[in-house]
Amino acid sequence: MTLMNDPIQIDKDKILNRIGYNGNSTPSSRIDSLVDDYIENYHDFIAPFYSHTVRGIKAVNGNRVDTGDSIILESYKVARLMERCEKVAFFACTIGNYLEDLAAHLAEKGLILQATVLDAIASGTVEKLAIWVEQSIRKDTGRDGFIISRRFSPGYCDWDVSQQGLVFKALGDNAAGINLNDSMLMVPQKSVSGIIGIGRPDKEIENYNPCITCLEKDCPGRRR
């Protein structure tokens, strides 16, 4: 695993978003420089380690999608992306469990709007990494001709979440110092793991997007 150097800046109006104020809403003063202080001042508590390997695709029949090993990824949209690549990364990154320890401490305590303030920051933070670790591997594959696709995480779309297991089967010991529990869930759970498909410029791989065809409108995974 490898500990991320580069500041993770994050967006103050998404943090504000996130804990319920939009275009049509304005915080308190109290509550503005709440979120103000805790952005200044997060980044002391935070361990943003990243880890991902490329492995080749083997083969893609119907659902399944196979890259040796016994990891064989089973979802019928996923298999539709990597049927157009050569191969995949597996990825996984964390912020560490600090902040979130600190944001339930702070609920236990009473003190709910700094704690849903601390677990905003720290889920926007986490989302930052994860973009950062996608434009990392784009700029690896890229010297090899290759583009990547979006990210796939299980638990979205089709892709069931029990399939998680297959993530970390992949990287192995190198996992980011991520651990599952017995539903499959990250530990710490402010941490993001998936697939990238890579390929050729030709097979337009990174314009696909299985949202488009997807009949769940509400989706809040949606992509646009």
Contents of the next structure:
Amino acid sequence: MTLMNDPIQIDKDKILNRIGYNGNSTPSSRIDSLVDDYIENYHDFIAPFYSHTVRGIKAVNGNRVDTGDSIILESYKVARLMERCEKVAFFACTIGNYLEDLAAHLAEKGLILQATVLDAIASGTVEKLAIWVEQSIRKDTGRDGFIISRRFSPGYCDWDVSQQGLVFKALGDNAAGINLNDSMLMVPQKSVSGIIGIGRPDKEIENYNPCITCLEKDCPGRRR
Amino acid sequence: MSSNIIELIRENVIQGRVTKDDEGIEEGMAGQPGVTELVEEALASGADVSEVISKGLTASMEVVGQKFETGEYFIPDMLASAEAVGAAMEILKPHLQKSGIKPKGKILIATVKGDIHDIGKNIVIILLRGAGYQVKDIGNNIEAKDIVKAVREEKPDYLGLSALLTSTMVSMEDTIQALEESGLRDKVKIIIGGAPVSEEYAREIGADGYGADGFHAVSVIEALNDSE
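Switching from the form predicted alone: structure of the form predicted in complex with the partner chain?
Everything in the complex follows now, all chains and molecules, and the chain you saw is the first one.
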């Protein structure tokens, strides 16, 4: 696992969006300064670790993607992407547990507003870290003439969260210090894991988005 | 005098001001007494505790709820108000028994087995307390058998179950089944909430209600309370 040394810059508008504001609404000055204060200071309380590994795709049959060593991903939508790819990158990243522990402590003290803002900042930060990991994989694979797909994570769409164990099996001991609980949820919570398809230049890989044809219009994970 | 203080408490809850140091939703309020100072003042002046709660706190949260529903208030504004009510209830707690004030009902609340998310549950707790209920949080990742044990021991009127994931919401059904098997299902009304669940899912697993958000959860429990 690797400690990420580049500073993670989070977008304040996205944090405000996470706590309920949209483009047409602005927070009161009190809420605005609270968000500003936390954004200014959160860097001191995160430990961004990540890891990734790349495996070849041995076979794709129906909804099964076989990457060898009994690491068989089961999702119809993931399989439709992977049948166009040659390899798959498995990744995991986390910002550590300090922010989420602090948010839990604040909530316990009844400071639910502060806890909620901090939780939104933690979620925004780990999302930014996942984007950084994706870009780093894009850079690495690009040197050999490959392109990458979007990220897909267990627990979204038709890829069951129970398969999260396979992502960590692929990563081996090198799993960014993240543990899985009995329900296959990551601890620390502010962690992201998943896969990225790798193939020769192909718009169908780069733009693959099963959400476009999906009828679940209210799905919280819907991507444009 | 006392009605003046209660009106000020009401106003400051709506502004989400816990202490005098807090700014309100509207600017320029920092420095004026906040809810905690006003509640202390109300107690010192002999104000009726039940009036402080009903007219000062509960009524103001109803206004906050309306502002939230109409889009005038956002989640953080609502949370600031709920925090103010929570702080006020902490000050009032020792006086409740003395004044013979009973909570509207007792609620146990838990995030079900496998799930470790609790921000949503914490919001619901603070809103329910503000609405006059006694709430006991039994934690996250709670197994069905432990929820059954807590229901047996605490004898709550309501049980709130929370889950954030489709993979963990099935534990809600397991919990309801475990309550049925232990003969406790009819002793408690069950309300579920969380991103993946719905009214339909609540019916499907035999829950009594579904709360789409914090204020909705409060109104569902109020409706169940009124129907008894």
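Everything numeric in this text was worked out from a predicted model, so none of it was measured. C-alpha atoms forming the largest set that superposes within 1.5 Å between two forms make up the rigid core. Positions refer to the first chain, counted from 1.
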Does the C-alpha of residue 200 move 2 Å or more between these two forms once the rigid core is lined up? no
Superpose the two forms on their rigid core, then report whether the C-alpha of residue 25 is displaced by 2 angstroms or more between these two forms. yes
